[in-house]
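In the form predicted on its own, a lone chain appears below as structure tokens.
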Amino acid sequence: MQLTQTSLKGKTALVTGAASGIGRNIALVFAQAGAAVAVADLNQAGADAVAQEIVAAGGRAIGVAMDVADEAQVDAGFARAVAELGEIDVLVANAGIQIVNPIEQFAFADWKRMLAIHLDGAFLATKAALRSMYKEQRGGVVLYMGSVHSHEASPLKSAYVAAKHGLLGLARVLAKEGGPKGVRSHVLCPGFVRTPLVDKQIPEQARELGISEQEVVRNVMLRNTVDGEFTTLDDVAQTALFLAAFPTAALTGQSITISHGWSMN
């Protein structure tokens, strides 16, 4: 599905975790749709490279160094984005990591790190974005990167599943609080997307489950899809574009599953 609309023209978007993977693709698609994009990532060089790619294609973008679990860095990154690109109209809270282990072996430090990046990071980015969106009732859209695991559970992913479930609550509260001020929110819930994050899980799950890597792909990641296909980067980015550009609050507080039928919530 390729959309040619430029419905984000004149808008400013900030995407966290945008130096690679899903975040990078969303940043590129938003730029193609006319948005100025702040490419935020812990990896400053990677964020700068994506921003340079957008600028080289004729768009407006900057790279922003941001540890989403650090409030001072989040606030500084948003302030720079506003100063250089304008008030934030769209936030995509995408930054995330994955650690897999059974609960009894899951280190508390890893649990806290997972929740800090996925949940604390989304909360801090939301607070910062609302300074723009609430100003003079400007409004805006906040998109959280959930997962099919926002609704489902899988072995070895206690912290990830807990965090992704938590994003549903945050998005729904924001929809209620932000609605009167023109702010909409959604949770994007992709299935397995073949990114470095997923590639890293394949040998880890094979080891923990005692099966081959091929069996992890076939019987864990793709077994419940309708077509045996991974969700693609473009599947997710085009859904994000549709929701960011949707003109009314008819759609808000929703979780949108993008999984080739792996989950049907």
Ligand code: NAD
Second form
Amino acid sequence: MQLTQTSLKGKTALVTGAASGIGRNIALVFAQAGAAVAVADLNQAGADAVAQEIVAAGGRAIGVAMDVADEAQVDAGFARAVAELGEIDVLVANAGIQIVNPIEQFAFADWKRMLAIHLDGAFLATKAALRSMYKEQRGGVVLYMGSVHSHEASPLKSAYVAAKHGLLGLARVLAKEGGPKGVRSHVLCPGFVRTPLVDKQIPEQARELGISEQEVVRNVMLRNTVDGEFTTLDDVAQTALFLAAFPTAALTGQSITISHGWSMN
Ligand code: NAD
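So the form predicted on its own is up there; where is the form predicted in complex with nicotinamide-adenine-dinucleotide?
First the chain shown before, then all remaining chains and molecules of the complex.
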């Protein structure tokens, strides 16, 4: 068996939520590894900007407007990506938001919005990607953006924790259904990474918990790491690249935690 961990040459990837943060960096790293990348996001201007950055660096990419919670938009976005870049070999279902509140104050509408983006969005993107991956047994890799919160719980994050735990189930079913057809799946489980999603939470958590922002970082976000360090965008993207390029189903149905030791499940 030859390992080709770092090359996605000749592959087409679609990354959701790729206008910002973790998804953006995965799109850039996949493009550097040779993949053509569909940069999908609710924020079309942001997605176009990332695609332009890839093209300017000599890669192939398009920006695709897509609300992952809307089936028609997901299907239209995948159809455009396939028409312009070719059948999808790698899906990274990454789009996500965060809403924090104690359960008794958590609005039902917020709960439904969280599950719609994180879980319905992952399901709809998977279904669309499988149209490519099951075609003539082409196969492929689906990476879900879970979190340490796919394995652990934190106060104020009921919807997020429930959704991120749910992704483990979806990934495991896909590993079993897709295995015979050459489709593999994994859940990436990062600890805290400094992105707009996390930067927004720091003052919110400080307010909710009645502590300073510095204490939120030190005593809440990084308390259980082995070294008090944030996980970086590249830590996550390099792990995604390794799993996307791994050539056999020896690795499938797994969750990989990237967190400086916070949670060792
Ligand atoms: P981010 O806010 O930087 O980026 C999220 C992107 O998703 C944005 O570009 C946003 O426009 C897009 N998006 C939001 N709703 C969407 C929708 N309905 N359809 C399409 N796109 C949509 O956040 P991030 O920190 O990069 O988070 C990306 C993923 O990583 C999320 O699933 C998040 O839960 C997960 N995650 C983040 C961290 C962290 O510490 N930052 C840790 C673990 C997991």
